[in-house]
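A single chain comes next, written as structure tokens; it is the form predicted alone.
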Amino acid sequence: MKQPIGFFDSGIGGTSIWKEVIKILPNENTIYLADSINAPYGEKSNDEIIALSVKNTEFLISKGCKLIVVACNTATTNSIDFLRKNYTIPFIGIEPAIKPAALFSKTGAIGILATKGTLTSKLFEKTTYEYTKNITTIKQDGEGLVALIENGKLGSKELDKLLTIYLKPMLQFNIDHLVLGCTHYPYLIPQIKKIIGNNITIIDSGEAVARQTKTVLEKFNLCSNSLTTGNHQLYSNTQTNVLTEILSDVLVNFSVEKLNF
């Protein structure tokens, strides 16, 4: 099926998991939507929220795509029950990845950066009362970070002082995982690790995303019988630099185009 997945994001973070997603996909056909103007999308209430991801699936349905991944840790958190009842095509979410890292803990004390719409959300509430009933969770709202990133500020000065801000405190609980929860925040871990040292694990749901995608894909006989390399469209509804800038680092051909959306 020549169909291509669709992908969705509050910008270009979502992007973290398409590329762990062609990789271990690479005959799959892709079509990825940054929603960069309504960035960030964890400062905007559950119905706002909720109206954006609703616009963005019409905009990829109306595209052929065969499945979804909403490629949002809010978007996900704040509608995927609300997408899934509405439509008919699959949807693949992404959830902060906290069982593993409440599994795994040997101090007994895990971070959680993520952003508010996330932390706030009652699918984060139960999740994370479902695995961390005798840990010591931090959470911590990464407030400011989306909009550097989405400006092109990987790398800067501003960034290195949020999260000092935002990481600092963690240590000081003696936690040996750090769960990021934005599909942004992959982007950040060189800066991260500056912080926090190479001993503690840090976290992201990119892999996880990738093999569930195949794993519904093979369900529901959706997967592309090409042989060739996919061909691969991201738009952008705001300015496409930064967007190309992200991706210097894929080796596969794929395009970029700017969107009145």
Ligand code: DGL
Second form
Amino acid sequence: MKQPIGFFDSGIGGTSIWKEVIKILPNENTIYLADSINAPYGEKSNDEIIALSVKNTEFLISKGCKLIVVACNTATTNSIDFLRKNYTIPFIGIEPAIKPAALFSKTGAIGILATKGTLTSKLFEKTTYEYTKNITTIKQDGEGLVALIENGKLGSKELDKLLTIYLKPMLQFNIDHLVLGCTHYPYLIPQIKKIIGNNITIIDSGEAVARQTKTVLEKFNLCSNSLTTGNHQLYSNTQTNVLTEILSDVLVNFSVEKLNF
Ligand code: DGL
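What's the form predicted together with D-glutamic acid (DGL) like, now that we've got the form predicted alone?
Full assembly next; the chain just shown is listed first.
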């Protein structure tokens, strides 16, 4: 099936997932939608996030996508149930990897950095309740981080300052795992490590989502049987330079287009 796999995020962060998917599924065609004009989703209400997720889904379906990866924790935790009920194509979601962090924690304390929209969602509440009964969880809203990344401020002093405010207090609780609950945050790992050191395990879900995408494609017989590498079309509804910049380590061919959307 040559139809593309669709991806959407509130912006450029979901490319951290897209990169993992194209690594293990090199022959698949993909379409990525960065809804940057509406970032950050994390500050919006549940209804607003559902409405944006529907709009993004409609766009990707109109482009012929056979499966959609919701490459955004905030959109997943707020809207994936709605999307699955209302559309017939399969959806892959991403939510903070609390389960492995709790399972492997030796100190009994884990940190979770995510958006307000994720931390206040019902799905997050359910997962936390299920897996962290005997674990201390330090939850931190990463307010402002997504906006800075979307504005091309990776590596900046402003980001350092915010990350220090958000992460330093977690160290007092002796956390041994830090869960990154937003697809923008893997791009902050070098800056995060400078603050928390190398002894705390940082968990993001990119590889797990890529494996799950492959499993679901196989299950529904949707895999591409093409022998050549896939085509990759990325769209942004703001200036495309920050998106292009974040793709500078990508070795396959892709094109980026500005969209009025
Ligand atoms: N990448 C989105 C996520 O994973 C960012 C959400 C936002 O725009 O606040 O949650």
